[in-house]
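Just one chain follows, in the form predicted on its own, and it is written as structure tokens.
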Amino acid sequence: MSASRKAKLIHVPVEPAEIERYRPLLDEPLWGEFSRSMAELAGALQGHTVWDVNSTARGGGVAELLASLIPYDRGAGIDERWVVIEGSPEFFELTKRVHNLLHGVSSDGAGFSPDERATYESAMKRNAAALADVVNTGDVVIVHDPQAAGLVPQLSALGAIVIWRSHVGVDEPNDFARAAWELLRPYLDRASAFVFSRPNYVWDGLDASKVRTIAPCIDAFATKNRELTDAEMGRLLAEAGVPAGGRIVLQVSRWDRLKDPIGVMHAFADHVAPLTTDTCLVLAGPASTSVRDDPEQPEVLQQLLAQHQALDASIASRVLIVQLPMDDQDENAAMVNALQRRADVVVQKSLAEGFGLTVAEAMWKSRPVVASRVGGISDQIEDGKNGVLVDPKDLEALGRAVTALVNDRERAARMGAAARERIREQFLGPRHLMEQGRLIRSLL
């Protein structure tokens, strides 16, 4: 790939949606408020765009927050739009790795090389001059994670107003996430805000006058979360492998070590399956192949494969692992929708999160989740309340906890009556447009 050459920028379709109908699933202070937030935002924006800038357009929460978010901007008239960087196989890989550091775990150290700097900073200058085409003094660009974070500079000369977020980190930074900070921290001087999904997740030595926290969200009615008929819900399952019986304890991922789905199976095959006989464990993410930013996932799905094959036959068979199709991403939506909505418990085995779209996914659902006790899945789940909280190294507790909520089925429903109830108060998109709209007015 020439070092010279501006980058194929993808830019992402997407279509407005109506605020209205918000309506009615806000209380009737929040909505005007909400509406109000809408109106002042558009207007203070008059001829200029918001840009989001990530690495992906499909596969993973930050995808999924886009797709979200966006519509309903575009539909309060905010010109908003989403564009994809390019990358060569090489800066995915280093920036997978830089986003495991950022979550305190390391597969091959901390360091990294002159070449590999070199790297990052080729496809960020054929990034930036790609995008200099089309950003225009006084945008809003809105950087997203690692994998762009070395546009900041660029896109400020530029004259728009650059905002970075980062949706990964850690509760406890150690040597590994400090180092992913001193690689990334230089390209980061001239943004004019920093937002991070927890407090906890802030980086030392930032500006503390430019940091804000803003928790991620799900909108309650994109194609992954609407409510499905019987008949979608049958045609869905049927597609997917699941069956149409029995108990289903679900866990949705991508084929990430940090998703720990080798964890969960084990769990299950030891702690679940010999208690409850007629329970199964659907391990459920995207064809291995189709996420561009992640080039662990093949190597995570074969591993776990192969120790699908090692189990005893007759836990084998209780244990389904489907690779969803990502060519359609309705249809992908859909089929992750009737999954969790068959599920009678669903499990977010994470070692490490951001926050966990899933959980938040699942909650809204009326499922009853067991989770680690780690990341932004601590500020969805209130343990023993609207969910479990485990050790995400403990199989045993996981087994345990999911094992009382398959057999006590008036305790799981409460359960995931809450849970409905906690998404609806914190966690749908209103309430993330209002903050997020807040600062951009802050900033103009």
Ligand code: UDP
Given for the second form:
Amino acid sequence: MSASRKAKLIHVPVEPAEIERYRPLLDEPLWGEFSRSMAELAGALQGHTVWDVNSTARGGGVAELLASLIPYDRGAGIDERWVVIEGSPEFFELTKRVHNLLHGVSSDGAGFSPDERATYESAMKRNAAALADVVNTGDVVIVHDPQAAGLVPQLSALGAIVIWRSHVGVDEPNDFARAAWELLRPYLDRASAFVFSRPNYVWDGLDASKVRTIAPCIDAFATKNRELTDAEMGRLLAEAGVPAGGRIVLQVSRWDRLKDPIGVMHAFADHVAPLTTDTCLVLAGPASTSVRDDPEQPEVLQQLLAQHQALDASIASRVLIVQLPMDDQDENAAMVNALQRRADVVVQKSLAEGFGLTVAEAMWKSRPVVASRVGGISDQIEDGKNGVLVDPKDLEALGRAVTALVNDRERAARMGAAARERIREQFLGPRHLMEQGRLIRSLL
Ligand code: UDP
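Show the form predicted in complex with uridine-5'-diphosphate (UDP), please, the one above being the form predicted on its own.
Every component of the complex follows; first up is the chain already shown.
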């Protein structure tokens, strides 16, 4: 790959969606505010495009969030477009390391060699050159996460209004997280605003007047979240290989160390399976090599499969590791939807979590969720009321909480109903669209 070649950007097609869909889910005053604010933003942006730039069109929370939001902006008459940058395997190795550092975790030290910096900057240069062909003065560009952070200076130089959005963070920043901030901050000076998912993810050393927090959200009408008929449920579960009878405990996530699928399996094997007779654990994630910006997943999946084989046969047969096909995104989303609806209890045993869309998705489907008290998960679940929070390292506490819910359908149903209401009030698209719209208007 020649260093001067322009990157080949992927333009992700996004169909518009009517904001009217949300009307039945919002109280009347909120609907009025929402529809007005969308119209005002469309008016203010006349002649300008809003660009979202990230590193993958599918797999993971950022792609999911963009797919939940952009259709409604487009439906409201805003010309918003989604572009995915190009990077080499070395580039994605490096940005995965930075991603882990931002979570306070290091796989390989905190430093960056001059070679690594050169790899990053040359990828940014090639992508910026390609973006320069399409981005115009006065356009708004939302640059997502560390993968694309290095584009900020060049996009600002084009006369665009640049917002950098961070989707990850850590409750207690350590030296690894700070090392990642140091690495990225020089690229971010010229951004007009910085958006974080929650207040305590905001980095030191940024101009506080430019900082905003906007919590992520889900789209109630997406394939992942819409209601399913019994026939659809039957077909999708059969396809995933999940039995129609018996009770199911589920975790859906990428095969990532920070999601700790191996910990979930051991918590189930030691603290749930022996206490319940008809309960199975389903660990679902993308088919092994399908997520192009994340080289770590095949390794974690291999470790999980090896440890699964080493379990006692009677327990192993109650653990299903489901690799969801990723070639058809809609089908993948429908399968996740069916699994979440099928589950009696949903688990999210993350060791760190920027927000945790899987938690919101399950709560919206009225599932009781048992999850780690980390990051954005603690913003969603109010412990004991609309879900259960446990210490991320305490396998026994996780197992106890799951077993209690599996054995008490009434409490599980109450918690599930409260969970849906929590999401309706706080974590659906309209709240996010309004907050982002307000920010964009303030920058125009
Ligand atoms: N997801 C999916 N298929 C999978 C695994 C995950 O569609 O096989 C989705 C999941 O439903 C959620 C998103 O990917 O919408 C993951 O977002 P989250 O915030 O939970 O975690 P992230 O992957 O961003 O760390």
